[in-house]
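Given as structure tokens, the chain that follows is alone and in the form predicted on its own.
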Amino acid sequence: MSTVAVALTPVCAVSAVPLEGGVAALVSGEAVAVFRTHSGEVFALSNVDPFSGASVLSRGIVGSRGDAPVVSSPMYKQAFDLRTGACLDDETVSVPSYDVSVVDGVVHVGSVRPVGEVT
């Protein structure tokens, strides 16, 4: 059995991410949005709204649709599943999702996950 080391980038204190909100960060040259749900779960997606091209998803509305935690873009209101990056309003569209972990109160963002992979 072999293991692959994954580089994690420390982004901010988890307390800096508001409940039901997001913050933007630059991780390895990519605009990333880090979100925290009402229950305290932390997720990371690309910050770029694929419909407008604007780097704004971190300013979206965090909530849920059914059992899926989502962020709704502040531009045109499409909802993206925080677990996978899939757009719930257009199945042909998704945004990259990232590995994320909280270690000693600090949010760390890793590499992009394969499309559709759930954390």
Given for the second form:
Amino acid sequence: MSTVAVALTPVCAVSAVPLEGGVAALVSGEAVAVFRTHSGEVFALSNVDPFSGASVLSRGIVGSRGDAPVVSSPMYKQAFDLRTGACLDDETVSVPSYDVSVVDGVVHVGSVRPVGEVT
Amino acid sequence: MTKRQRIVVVGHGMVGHRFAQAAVERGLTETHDVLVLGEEPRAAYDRVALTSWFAHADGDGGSDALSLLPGGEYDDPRVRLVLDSVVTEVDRAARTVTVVSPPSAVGSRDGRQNALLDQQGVPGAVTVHEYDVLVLATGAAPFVPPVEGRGKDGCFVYRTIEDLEAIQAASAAATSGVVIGGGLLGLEAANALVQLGLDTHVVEMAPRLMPVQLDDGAGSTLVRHIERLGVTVHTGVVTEAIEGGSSVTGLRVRQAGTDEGAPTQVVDAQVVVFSAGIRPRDALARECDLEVAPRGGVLVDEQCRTADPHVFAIGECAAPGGTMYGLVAPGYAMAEVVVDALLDGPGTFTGADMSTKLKLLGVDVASFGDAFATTDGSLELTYADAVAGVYKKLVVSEDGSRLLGGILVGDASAYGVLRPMVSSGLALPDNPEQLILPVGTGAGIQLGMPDEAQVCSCNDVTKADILHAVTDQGCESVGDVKQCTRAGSTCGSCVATVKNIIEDHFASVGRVVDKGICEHFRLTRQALFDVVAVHGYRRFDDIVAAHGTGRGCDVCKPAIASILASQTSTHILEPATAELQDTNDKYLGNIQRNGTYSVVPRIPGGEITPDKLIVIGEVAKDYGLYTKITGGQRIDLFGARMEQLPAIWRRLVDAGFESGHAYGKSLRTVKSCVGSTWCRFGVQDSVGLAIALELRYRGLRSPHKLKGGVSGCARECAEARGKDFGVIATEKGWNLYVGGNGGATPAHARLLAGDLDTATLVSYLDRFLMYYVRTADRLQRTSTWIEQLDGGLDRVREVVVDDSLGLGAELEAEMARHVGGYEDEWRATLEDPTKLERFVSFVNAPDTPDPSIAFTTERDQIQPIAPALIPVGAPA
Ligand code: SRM
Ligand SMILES: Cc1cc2nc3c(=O)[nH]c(=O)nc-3n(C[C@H](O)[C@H](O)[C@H](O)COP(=O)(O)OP(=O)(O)OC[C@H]3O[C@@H](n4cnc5c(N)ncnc54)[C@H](O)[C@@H]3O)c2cc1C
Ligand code: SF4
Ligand code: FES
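Okay, that was the form predicted on its own. Show me the form predicted together with its partner chain next.
And the full complex, kicking off with our chain again.
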């Protein structure tokens, strides 16, 4: 058995998350968006788009803005930093970001991280 | 209170109109009432663009498009316009004008505040109007030389919309036509005859075409171009007589310089257009004893005032300092000067730049400054390439330091840089020949243009004016600057320079005027399209690695996905492209405000069987979807959760439906009226054609969405002219219109070609759409694309109809590949388990619906509840 902290929920095989794409997962009743970047890094943000309230962020386009890996909301296109959840188009807005790790090819989502903390 | 002054303007042409506009804009109407009397039946129109009337000559569309005052009235009630009224006499002692008004015009514009109103005309009668200031703006009339037979039916001039109507009508029954006069206007008239399908000849007395503007080298280069277009040019010949009985049958000509009785030759023609120069319409002035210049034109001083301080003359009827100017720009300047004079301003008119640049039958021709090197000691530099049909000449000062003038034929791209160099006296670079050598041999020097350089000669707008509009008036684009300064709004030849100035300015202040589509690509969509085509790329990774930076975004990824889709016809959800798609494409549906999707099956041409209607009803009922008839003649089912989409589409596909692409930047609908099958007015089967076109172009990924329409007759019930491509049935076939849309900036489609048979229509449409797909910017609809193409609709016509680039077959082949490769995206998705994998609510709980989606009921159908308002724990 691997040494996984209790708070981490396994959600899916990492291969189930498309490269430069996302999937939605249900973690303790919350919708979480799990993303994988081109380099294979995995990130997790709340799936709820703060501008529309709809649970859709996992369906956005994953790419980059400057050095930041971002997802742009499929609803009104604002970009969110995958590492922090900060909205890059409105500094007053951010979405919760989650601890996430890949263990034995499986994505595990942990608890919500304090705002501003970087992986 | 001082009494309001009365200004009477005679003539509502381009210059009379500019005078009225300037009077309003500059506050002259605060103290003056203006009465404008115009002889023509319609308000002033853009005579410079007269020839484009033919392009719209269905109904009265052409006249509307040309109008300078589309409503027929000025916003300011102190300016009154009375049309259909000829001023027949001026009494300078009494300060009155006598007007003869045909019944149709009088009494139609009453009820307005104007001191002149009490002198309202009586139908059909002669009226007299008093003036304090008289402005003659009567323009000029074509000169018809006293040739035997010039009164026969079939002889025309080329000046007014009525002239064009008459030429068009006569051409219907004619096979050949001849234009007398190979000057600027004559060649334009020849162009019109070619467009009207006539075997066209031009006869010119001088040994070359455009003798006033061009030298021999340029003239012969132009002849080669023009003959290639099917016009026969006869230079150095004089017209002896017009042959025929009551109607023209031909033109008898002989060599210039030979005597009467020398051998003659007959050019067959049923249409003859005189274009042998113009004469100022100065008769009113002559008759009231005002002096006219020796070669015609009302003699005026630098303020455009005649010897009578109450009378001014402006435009082509005037001869300031004895010279008349046959161009609109000097006329506009004169109009401004008179308004200024009446406001006690200091403005004067001291001559004008007679430079010309035009596109004749698709050939660039420009002549500017001292084109004939008449300045003492001036030197000529010429460059000619007979194969390419290019002739360029620069005239420079003796010491080579200044540009004095020049001529460009076949490639006038340098005109925008060169002409201002003449007017501003900017120093020439050390090797001035670089300015006219073709790019690649070292040319392309970008010259700093001084601020006072005049950029738009039609409207006298300098570089400084343009910069001011950008820095102080918030203008961001050519369109803005056009509105603010009028630059580019007349002949359009300065638009490219205006654009460069705006872009240079933004670049100089560090504002990124990157034409790149986003931070990841410094390429335009068009350049990206070409890059993909040339290298045969199939993956975003390869494109961004070779031509971009970073990992892309919601701008470049969908754009590249669309480019790949239009070049390859592979399914948009293939692994290589699936993650590039915008959310709507990614789930083959339109996302709604609560994260659900809409379902829009294709209903080509709006035609649907009862059975299919029932299926839609049943599916909607079974899945509890909201249904609505769309503005696009089909039915939209709203409120489907993402994971429900495959099952819903399974039902629809099994019943024979396919994707309607409501989500894609691709063909939406081809709207149709009921057409000749049922409608008592229909002349063609509009439904049949609409369905055929919708099925032909379905799935075509394009820079923006595409809509079409087909109407069965000119009543236009399908609103085809509000679509990117619109087809309207005629007795003989179909008229094809392009560039229409509704939406945020509505535009009416304009005629591309008329009376086409169905096969030709389809081939033109294939070319048009593929040309658009290849060259438009991202999210640019056809209307804005056409507007921003150099040459506009005429350019499109050259490429699509005349096949001037020889691209026709290639564009059609690309469309054939698209049509052949089409498959229904939804059917293909249902058949491929890997594509279906994405349609789950949660990767780890595929059967749990998204708890944030909930509905309430209104008017018996579901309605989304805003996610924030859903009580925690509420059932979905
Ligand atoms: C459903 C419909 C409204 C309706 O209930 O009637 C509709 C709905 C939408 N329209 Fe529309 N438009 C609909 C007819 C129109 C029309 C009328 C027409 O086609 O005759 C117009 C004006 C005509 C035109 O396009 O030239 C129209 C002009 C727009 C525009 C503005 C385009 C423009 O050039 O300015 C947008 C925005 C865009 O495309 O960028 C838009 C975008 C949209 C989108 C796709 C917005 C979006 O991305 O979510 C809407 C969602 C559709 C959905 O969820 O299914 N819709 N939209 C109509 C669907 C027609 C169809 O059967 O496909
Ligand atoms: C086909 C064509 C192409 C052209 N291309 C160019 C070009 O590329 N660039 C350029 O600079 N110029 C061009 N011109 C010339 C340009 O159109 C004229 O310079 C311009 O129209 C002059 O304006 P205006 O107001 O003086 O005369 P007009 O526009 O002719 O207006 C005069 C008006 O006065 C009316 N009128 C005359 N007498 C009376 C009367 N007694 N009572 C009442 N009304 C009267 C006339 O009916 C007419 O409507 C072109 C002209 C033509 C015909
Ligand atoms: S456009 Fe003409 S044919 Fe079509 S429905 Fe209207 S009236 Fe009938
Ligand atoms: S030069 Fe003619 S519009 Fe500017």
